[in-house]
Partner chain sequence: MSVVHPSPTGLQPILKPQAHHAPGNFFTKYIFSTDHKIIAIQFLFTTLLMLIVGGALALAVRWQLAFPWESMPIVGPWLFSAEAGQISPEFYTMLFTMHATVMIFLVIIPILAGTFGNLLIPLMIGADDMAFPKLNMLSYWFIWPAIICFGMSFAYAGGPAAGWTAYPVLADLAQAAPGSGTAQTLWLLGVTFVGFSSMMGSINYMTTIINMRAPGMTFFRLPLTIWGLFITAILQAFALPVLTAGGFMQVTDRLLGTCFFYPSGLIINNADPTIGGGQPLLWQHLFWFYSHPAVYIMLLPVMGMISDMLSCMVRKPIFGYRPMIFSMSAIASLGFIVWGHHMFTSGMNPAVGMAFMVATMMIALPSAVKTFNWTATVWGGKVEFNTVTLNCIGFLSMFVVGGLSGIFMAAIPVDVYFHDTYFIVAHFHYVLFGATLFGVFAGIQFWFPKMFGRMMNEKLGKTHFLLTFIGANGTFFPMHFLGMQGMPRRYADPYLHGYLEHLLPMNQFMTISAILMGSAQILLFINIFYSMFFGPKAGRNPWNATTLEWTAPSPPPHGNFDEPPIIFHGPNEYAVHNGDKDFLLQTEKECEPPKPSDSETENNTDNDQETSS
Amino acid sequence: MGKGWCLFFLFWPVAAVVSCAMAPMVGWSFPYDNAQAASNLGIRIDGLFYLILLVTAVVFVGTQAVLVYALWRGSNNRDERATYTHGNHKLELIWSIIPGVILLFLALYQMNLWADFRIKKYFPEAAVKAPIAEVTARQFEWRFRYPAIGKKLQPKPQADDLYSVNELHVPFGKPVMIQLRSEDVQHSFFLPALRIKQDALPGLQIPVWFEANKEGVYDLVCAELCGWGHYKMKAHVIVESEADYQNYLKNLTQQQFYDGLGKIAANENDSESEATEK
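Could you give me the structure of that single chain in the form predicted in complex with its partner chain?
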């Protein structure tokens, strides 16, 4: 019966490794186009993931194989007594130092990636200078505020700002930055395709930058519990060419400031009246 149990315990690591190996083929891996991130930074993050996966897979297979082998031998052991040993100092040193070095390497290896990702000093300058939108999360929708064409995003809402709900347009091929905030409770800005996640904290304005490298419509979801409707904060990020993006902004301007007579109402002179309407 002991052998049966050994096989039982052998089965699980084998099943785990096989299912992980075939995950990309059956679509169990990262979302969208062949599990490839839609941003260069995302591709680097995936690279780090696969590196860690490799390390952990080797450790996992190794420890499980040794464990099952030890069990197999142990269940065969017909000796009167087991081996008497209290341990081995050399072995302890070896298996402390080797994982220690690997872990330290992994820790140091990812520092640059993290700095590029989140430390503001390392953000692309162009993106920092001109945030393209302010993203406000609220129960249970996403609101976007763009500056008027040719203007810069101001911390306070401006009369000629453009607004949209649950649909964020961004140009691809260049780094863009958004200002993230929350109006009520805590939310989290999660763009799985771009491997972006940042909590929106009430009371804080958090800059987030990303650079999409291909066109597409990507899901934007909320990753931090924000109440009963948490699951239905459904929005899209539409990544398009610079020309399409400018077109979109133009259309948005026209829609928003159309006064019913076929004219565009908003200009610098009558922006005050628009502001009071809001």
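Please read these numbers as outputs of a predicted model, since none were measured by experiment. Here the rigid core means the biggest group of C-alpha atoms that line up within 1.5 Å when the two forms are laid on top of each other. Numbering follows the first chain given and starts at 1. Compared with the form predicted alone:
- For Gln154, a C-alpha deviation below 2 angstroms is recorded between the two forms after rigid-core alignment.
- In this overlay on the rigid core, Asn77 has a C-alpha that sits 2 Å or more away from its partner position between the two forms.
- Relative to the superposed rigid core, Asn88 undergoes a CA displacement of at least 2 Å between the two forms.
Same protein, the form predicted alone this time rather than the form predicted in complex with its partner chain?
Here you get just the chain by itself.
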């Protein structure tokens, strides 16, 4: 085998290392704001990703270096002949135990992160007590149901609930939880900037929590091929201050319950209810 093959196999690890190093500078890395996640949980997920990337890069570069060395040595020494051997228990143990140890380490290392993200008893208590909205995925849009101002989200829709489509507002700097469901087929709730992703399954209501660490407008997309209009399921999550969030809910209430006579029907109903209770 000629030296050309040596250069060919040498090229790929060098190209991989160079492209990884340049990725953040040319926008090939994670999206948004210098590739930093817009949630604290996302920053921890990125850390896990970079650890796995480092491990795989070391293995890839190492195996390529050994391959190039063997090819180079063979191309410079025509007299040395390769020998065929079958079975080597020592080598088999080595290349079985080392990957096993690495995988075990990664499995243990990510347990806390996985538990904080997926297991409800580890969710922030404030978020669990007051889910901010119910998110319903359907072909082909996202529907959001908020509780009325001052009330808690109920499992079933209430008369004074607030609704919006393809635009979810959440307050900045506090953990929030949504109840995710699907109305038809399987979808996937994906916030790339926050590194939040959860499948929405018909017949299930799945709690998902996150805490945005910076204000902004972020993409919400469906990461599951859910039908011909899958590409239409692009919405936005607006992260804003608590005051702006409350103003949004007030405006939504006025838009939804304005009766055309200068009265807000929901507020009127509340007033009547309060008067009846008194």
